[in-house]
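Just one chain follows, in the form predicted on its own, and it is written as structure tokens.
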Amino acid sequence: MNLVKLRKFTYEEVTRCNRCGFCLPSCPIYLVKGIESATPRGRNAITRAVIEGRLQWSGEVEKSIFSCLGCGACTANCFPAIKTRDIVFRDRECLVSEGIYPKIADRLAQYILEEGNISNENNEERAEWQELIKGIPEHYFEKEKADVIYFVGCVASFFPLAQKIPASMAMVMEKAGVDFTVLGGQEWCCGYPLIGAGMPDKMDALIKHNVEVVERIGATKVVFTCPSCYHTWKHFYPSGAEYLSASEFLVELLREGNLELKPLDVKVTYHDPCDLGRNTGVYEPPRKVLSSIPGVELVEMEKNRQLTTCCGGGGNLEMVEPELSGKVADLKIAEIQATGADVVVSSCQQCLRTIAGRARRRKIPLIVKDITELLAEAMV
């Protein structure tokens, strides 16, 4: 994206920023770094200065723009609701076009475009999580035709800590009698990491392939346990089948009465994933799932729903500045601990991986579960 296009899309937006500072307490990066260039208003000021010719793209600008989580908390706390997240992602496109960006993004793009996933693994290994499941016939997976496609996502497919998510989701759907399938090696990355890397122009082949596979199977619904995949399909993919987050789909299954649940005597708190909540607007379905499980007591964190604190795993930050990502996770863990809950539940494979991984490294005793895992535990 060149400077002319940047001006067209963002100048009117950034000039609405009056530098009031209401965004500062909500920005996890600012809370960790404590410098103006790490604030949403600072990034807006940088963008405006570049457009007006008072500042050039540089390595210092790159550090500011690529340290953003893309969580959207700034917009939720902004009276004119300035879309700083969108501005930052457009800035990243400009920086990429200028050759000023974290070069590790090139490796990420290579993995995605050559192997179909973020991990540079043989894409046929996407089905490895199925080894965690006992008692489900193999014919449930990778059918030629099905009503529902479960799009697993890269993180849950290739990172062992998150593989219990698709295993739990598959067990719930099987128990509820859902005619579903997964795509296995035919599932390619949705493309979301390329958006965060400032390279959305490289997504076309991924979109074309994934849509063709869905059409070939003839599914009427595509279900996602990954909020970033869900967000990407909802906003960047053509309409066709109905796209549903896992919690929205689970609410449907529970309403139909096809799942018998036993009590779980547990106090939980719920972490709203940024791409599911603020960036896509899904807040209540996960809470409805939790309230449907007998014996589960939900205690909210001080910051919840649209005001929630990011886990630190968004915006490709873990790839660019892993320690900064970890310090944001520390903020989240402190909020979780303040609730006194036995378990923190989320609806995101990356949130689970980020929070649980950081707690483990810091030797903090914290139980982190995905909502599908908790529901699977309650099934009779």
Contents of the next structure:
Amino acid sequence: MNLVKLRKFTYEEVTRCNRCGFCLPSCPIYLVKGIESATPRGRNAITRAVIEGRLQWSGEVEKSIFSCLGCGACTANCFPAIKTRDIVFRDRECLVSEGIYPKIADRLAQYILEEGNISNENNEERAEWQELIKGIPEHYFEKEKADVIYFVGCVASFFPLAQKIPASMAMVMEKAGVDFTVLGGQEWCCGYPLIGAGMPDKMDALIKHNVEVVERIGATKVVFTCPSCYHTWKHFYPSGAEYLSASEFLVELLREGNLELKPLDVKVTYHDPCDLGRNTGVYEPPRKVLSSIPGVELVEMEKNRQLTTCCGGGGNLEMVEPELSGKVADLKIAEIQATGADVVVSSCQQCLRTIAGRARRRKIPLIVKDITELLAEAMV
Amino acid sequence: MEREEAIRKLQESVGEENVLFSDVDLTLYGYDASLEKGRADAVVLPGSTDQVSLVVRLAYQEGIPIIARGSGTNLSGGTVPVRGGIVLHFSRMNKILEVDIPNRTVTVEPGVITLDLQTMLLKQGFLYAPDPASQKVSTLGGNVGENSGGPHCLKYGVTTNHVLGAEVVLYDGTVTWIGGKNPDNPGYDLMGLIVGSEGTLAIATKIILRIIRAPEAIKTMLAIYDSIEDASNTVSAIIAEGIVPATLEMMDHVVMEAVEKSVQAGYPLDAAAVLIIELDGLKDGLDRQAAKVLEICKRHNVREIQLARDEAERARLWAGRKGAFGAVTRLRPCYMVCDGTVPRTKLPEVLNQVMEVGKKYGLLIGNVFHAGDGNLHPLILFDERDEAEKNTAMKAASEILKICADAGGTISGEHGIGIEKLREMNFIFTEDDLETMRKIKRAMDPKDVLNPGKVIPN
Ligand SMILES: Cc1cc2nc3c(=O)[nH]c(=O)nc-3n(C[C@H](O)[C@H](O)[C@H](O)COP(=O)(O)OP(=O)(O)OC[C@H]3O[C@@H](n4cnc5c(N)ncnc54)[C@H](O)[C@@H]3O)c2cc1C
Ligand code: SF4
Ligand code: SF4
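Moving on from the form predicted on its own, kindly provide the form predicted in complex with its partner chain as a structure.
Entire complex below, previous chain first.
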């Protein structure tokens, strides 16, 4: 991406931003920082000023553009629906080609391209979470051929706090008799972190590999517990198999009557992950899953669905500015606490990590669960 | 004083992290929701009255302009630093300090968002009435600065009718109180002078506002018309009958089209105009009033009246109305709003003239406005990157304001003068009038440091 392309793709869009400011109170970064360069309006104005030659790419521009969560709350509150998230990601591409970006992104890209994951781990370790399930042999869920592929994603594979998600999801699918496989070391990062890092051009090899694996296995469906993987496959991968978020798939299983559930006496609130809800449009399936479990009472947060507040974990912010990401999580935790629910349920490993991690650091008693985990608990 | 030294002094006053002066920051604090642009020399985020006072004193000593700023959503260039200077952004001073239910007052810092206060109060059954369409982002400091109005101000009055007192910082940094919790204070009404002065006479650091009980019942109706004239005549007739609805808002088909592209508010796209009529008050009697309004609408050829069935439907109708300005950039990239006010009986005639101006210059004009107050908001649509079209739009805007002034109205109902409407001040004030204003300004700000270059033409 360069200025000529940036102008082509975004100039009309940023010009339609009429600086009304309606997006300001919805932008978590502005709520935390309280300065204009942290607003969606400001990010649009920076982009326009650079295109018009009134500002240069600089470290100051980098600070504003790389402190966006890509959460999309601004667009949901904007009458002309300016897509600041897309604008910001294009800016990041320009900044990368100018050499002005958080250098930690280079390491991330290196890990992804060399190891196939974000954690600089041997990619074969992706199977590690299976050890959480007692009494199964190693690589139990990895098959040569299957109808359904469960794409686990990097975070749930490598971060201990999130490994219970694939363990729960696999158990549920196993119980329901689904013919499925996970990819183990054959799963490569979907490429999403590279989009956030302003390096989407590096994704091609990842896409090619992952698509080939799906074809080899002959699956008709690929299922994701990670909303960002799901979003990336839906928007950047060629169409082939059907791509489904975990909750959409679980709703199918529940409808077919393949799961027997016992009551859980619990009051929950549901956190809509940005990439699942606002950015891909999946709002009702997770709520259907919750309502299918007897005894579960759902209380909504004041801001839900399109208006949800990001957990703070979006757009690579946790990597670039962890403290800012944590302060956004504080906003989310306050919203959760206001519901009086016993448990906050999400359907994203990143939300789970950000919210639970922050709560623990601040010694706030808060139970955070993934939707797959709650469902696994309810299984007879 | 050298710039570096001034910045160092500011940092000493408010803390290093609360002074911004990068190229990016100075550019971003150069705009507001108008089309004007300027450039600040520094931006300060004060955390207390004392800090505001320190900064203003420094500005006074050094003759540096000082510009108070809330969310920067004013539509007239009110926060644009035309002569550079220090922008005081109140985002950190955003606390609701006291809710005094027995005395029916609240005390707030200037950076509190209008809707945040209203939401908090409504939970306790109370109302802060002024509701600019920008209430979800505007600050109370900004509302005071502009004397903002909104749909419900038809019945409840504009901001100035709700400000009882304020702690203010004067031009030299002196901190003082004006007014207070008492509903009436002896002597000159200095509070009235400061509300609407766009930060040119004093800077408010605490504001005491009047609150009222939330109405027991509300009825919201959408009256649909095939002609703008019928809709306008309905407005005059309702008021003439002595009925004061909570709101009487009008929207034409251009605006409805833009809004419906943004949210599904449920506006009819084949109609010429709609009125949003809201009645509120005690449950008893509301039906009778509604029947009367219905009858007046029918007399003026209303095509259909829809009653909002529940709170969700009411919220949808209002969401569309409140986002109307922003929505029109779906039709063309930019808009300019002419905030003229005319006597209600002149509405049909003036609206026709406005549309004539649009035709004459080949510009698309949309209308969405506080019809009950006769406060028009013709939105002239254009592309500011096309210099010629921009100039034509500005010419058209000026002509529209002239039409309002000539009809016995005025050039700004609520959006203020800032810099955008300076020239048009001559349409309604004589040189003597303006000189009187200059004398007041000189008395309250002898060195012209408070938001210089605004409101009064030189
Ligand atoms: C889409 C849209 C719809 C709007 N609808 C309406 C409407 O219905 N009615 C209406 O009246 N306006 C409306 N406005 C205009 C604007 O939102 C209001 O004028 C609002 O009150 C400005 O608030 P703000 O916090 O953004 O103030 P700013 O724009 O930041 O400041 C406004 C003025 O107040 C001064 N000021 C700010 N803080 C202080 C302080 N602490 N002490 C003294 N002066 C101060 C500033 O110097 C400036 O002159 C609308 C604007 C937009 C973009
Ligand atoms: S992004 Fe949309 S909501 Fe935000 S200032 Fe621009 S037009 Fe208004
Ligand atoms: S995407 Fe989220 S963080 Fe980024 S500007 Fe929009 S609201 Fe703010």
